[in-house]
Amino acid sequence: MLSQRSKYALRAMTMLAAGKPGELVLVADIAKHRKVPRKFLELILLDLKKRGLLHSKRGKNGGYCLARPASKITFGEIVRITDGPLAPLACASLTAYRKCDDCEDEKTCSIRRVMRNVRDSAAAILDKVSLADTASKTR
């Protein structure tokens, strides 16, 4: 499931990829018009930033925006960065791969099997949309 973190992430940057490349916006502004708390976006906009998806400037004319092209950042980059492993459970994975304490053998593990479909079709949807293709929707 989808956590509020990735959802707040989500508007923030559907916002950015909205306006015009390098275009600064305040975290003020972002919150009003997506209905974020301020302070729990500015968290979530830093660990973006820090992760190469936005640029900041601080000061009076400073704000946010992205660092990379619209279509250069997909949806599931953004909720690997917010939320982690696309995958339900660590066995799963593809980038959190952990074994099953209670797994008897992996490799015929029907669980296993439907969650790493799970997995994959998540990703197959979320690595294929970016903010590009949302973007004109969200003006």
The other form holds:
There are 2 protein chains.
Amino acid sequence: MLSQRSKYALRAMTMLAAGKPGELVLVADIAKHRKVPRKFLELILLDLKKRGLLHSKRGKNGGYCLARPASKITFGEIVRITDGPLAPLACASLTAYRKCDDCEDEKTCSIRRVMRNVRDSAAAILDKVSLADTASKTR
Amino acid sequence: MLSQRSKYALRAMTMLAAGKPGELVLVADIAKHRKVPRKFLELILLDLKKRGLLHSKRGKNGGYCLARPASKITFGEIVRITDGPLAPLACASLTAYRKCDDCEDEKTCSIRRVMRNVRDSAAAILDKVSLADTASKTR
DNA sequence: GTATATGTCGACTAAACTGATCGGGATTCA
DNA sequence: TGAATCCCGATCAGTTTAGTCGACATATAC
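Since the structure above is the form predicted on its own, I would like to see how the form predicted in complex with another copy of the chain looks, so please show that one next.
Once more the chain from above appears, this time first in line as the rest of the complex follows.
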């Protein structure tokens, strides 16, 4: 299950995708419209910014906007940033591979094989769906 | 990502599936061969038993065995017992549906729609793969 | 320059969860 | 009886999660 963090991130991003590209939106506005605790949202947006998904401007009339066109930001990216790898097992992850501690033979591990399939099918969806695919329906 | 619990459960179950049907196996043996902390494994097996996946016998010459043919026990069942619903969001779950707190219109929620697809594709795999599919390769 | 709005950031907290251990109880068999 | 074995409640340390607080940096408007 996705963390609250991830859910909030997705909500915020779909809201930004629904507006005009480049238009700055206040953290407070996102928090209000998407029902996200304000201060918590700040942390999440900051993180998304550091990972290159958002731009921000400080000071008066500041705010956040998408760093790229909505069509170039996928659900997969957002989820990986806020929740970590998609794969159910680290040894089945592409973006965050790590060898199992106790598994001798990765090649023949049927658990890994199955989980790799799960990962692949999740990635096939999440890495294809972009914020643009949701923008029209979200407002 | 799957919890350690789930990983241990899957390892234990594949081991039981690899043996003769109905043959009793000691917790201690599973713990040893699958490198799972013994006491922790007891809890997990007990849980799987309560949910109808395992049979056990107490006392001398006791042990655990699968409660059904390996072909009738799926990865999906095991994961749901040890890790909860497959869906990334409760509102996208079939077996553990719960309405989103803050989502007004489920019908048009694009986040939900995407996550429902992810759930469906994961379930399509995990509910189809059974322990029998792994048994031959696991020994 | 000053005031003010706004993002930035580190520290902090309470609660829940995770992974695991301990000690003993109940049951079965020989 | 006694050894083997599953059953079970209590406990625990560490991590994660969700969220708050307060101060600071920066930009704009005046």
